[in-house]
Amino acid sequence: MNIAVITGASSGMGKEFCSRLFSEKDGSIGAPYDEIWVIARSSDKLQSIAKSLDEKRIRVVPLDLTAPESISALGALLDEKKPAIRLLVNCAGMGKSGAFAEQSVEDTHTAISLNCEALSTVTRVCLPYMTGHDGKRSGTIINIASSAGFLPQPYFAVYAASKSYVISFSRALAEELRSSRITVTCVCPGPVDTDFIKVSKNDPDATFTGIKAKFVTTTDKLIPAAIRAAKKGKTMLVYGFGQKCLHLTSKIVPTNLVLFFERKMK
């Protein structure tokens, strides 16, 4: 049984990824999917996606990343069922504006866990059963990041440096994996229109300001390209003109003057 194995299915990128991948064709990451196993902690908004879809396809499994339980039931399910992993997504994160000496320590060791903690560790659960199959590649990988992980982030401090960890974490993995035939692509994108500023600034009318309401995308614009990046096999894909450019400052530019410029636009 070939599938695809989505975290963060409930909402925005993932939810969109899902969509996607239902009707995806391409050999290339291992479509069309028998099943498509969608996660995350709502189970209701998982139902609702398997019943826009087909329910005989989507594999709802409703879990809490941060919990050690969950990631042991993920196991024990796939040694219960012992699919072909064709594809991966890790595209459950979270994070908190703000300054860190003014968040709770829960709010922080979340964000860390599901970032960083979690991503890892389903990856390594997972990675038993993407080898071994038939064809030019055994598996992929996509992991979300953000063009957040450039450069230390005052006042986006733990999300930025939890994304920094998943570019450094997907470029080395993708090197370990080369020879097993697993592909590992690494997304970093701007700011994107979907749910996660509200729940980061704990304001449910909060919007992107400033210079980064220039640069928002959307999920049906970014998700695609992601594929599009996977299916050719790409290490890491740059999101966008701007995210570019600051990929670039990020290289050439000293992280202390990128500091100072941020103390003044602040």
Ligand SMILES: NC(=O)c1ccc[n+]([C@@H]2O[C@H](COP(=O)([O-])OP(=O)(O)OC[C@H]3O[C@@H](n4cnc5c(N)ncnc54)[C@H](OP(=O)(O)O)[C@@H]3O)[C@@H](O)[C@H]2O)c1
The other form holds:
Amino acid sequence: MNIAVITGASSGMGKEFCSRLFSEKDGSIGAPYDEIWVIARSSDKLQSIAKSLDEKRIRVVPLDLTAPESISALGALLDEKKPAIRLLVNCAGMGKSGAFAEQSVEDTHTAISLNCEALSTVTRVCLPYMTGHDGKRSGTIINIASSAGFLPQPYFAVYAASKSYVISFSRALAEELRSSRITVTCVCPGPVDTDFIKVSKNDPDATFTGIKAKFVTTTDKLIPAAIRAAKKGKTMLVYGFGQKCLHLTSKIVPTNLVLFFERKMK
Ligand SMILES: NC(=O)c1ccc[n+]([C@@H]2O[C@H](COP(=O)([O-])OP(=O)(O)OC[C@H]3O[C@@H](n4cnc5c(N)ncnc54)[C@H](OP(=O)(O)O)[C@@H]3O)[C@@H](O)[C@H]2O)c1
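What would you give as the form predicted in complex with the ligand, now that the form predicted alone is on the page?
Once more the chain from above appears, this time first in line as the rest of the complex follows.
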């Protein structure tokens, strides 16, 4: 049984991946899939996605990925079904904006646990199931990082640091798996119009403001680009001109100087 696994599938980018991959046929990322396993906490949202697509092909796996027992539960399900995972999309993520000193210990822990630990452990339990028809390793991993991971971000410190982890981890893993037929594509978008900003600001009406508002993109543009990048076996996708400039800046301008200008622009 060929499957795709998508974390964070109940909304935003993960949901868009789900609907796009459902009708995907291009064998280069293992499609068509017999089943797509969708993971998030909101069982009802996942169920409604399954209903709107095909309940036989969408397997709802409601899990809180910050709970260690969820990773064991996913491992047990994989052990029972023994699927061939042709594609893993690590999309689940969150971050709270604001001064670090004013954030709750719980929010700090959740961001690191979900963005770093869960992304790594989900990948770890999925890897043994990434095998082709010939029994050799084969598959595609897409990790959603962020342009926030290029540089330290005061007032979004934990989130930005967690996304630096995702970038570093993804690039190292891509190198480790180079000799197998598993590719790792790390996607670095800027602001995207999803529930992310609402969760980040604890405000159901929140939208991106200031300079970020000028660079907002949508999932219907970003996700096809991410799928194209994965098909080409690209290691990194920095999405959008503004984010490409930021990436270049992070490589050539000393971090102290960037932080100085950020401070002055406030
Ligand atoms: N939107 C942006 O501006 C932006 C920019 C760059 C990168 N990103 C990254 O893109 C990824 C997708 O975010 P999004 O923009 O699509 O935001 P979103 O709409 O808020 O989606 C986040 C997803 O993560 C799931 N999730 C949250 N906590 C979870 C937990 N403890 N266990 C399992 N699943 C959990 C959510 O589902 P439940 O609530 O049902 O659990 C939801 O499906 C994230 O990694 C984010 O950091 C976002």
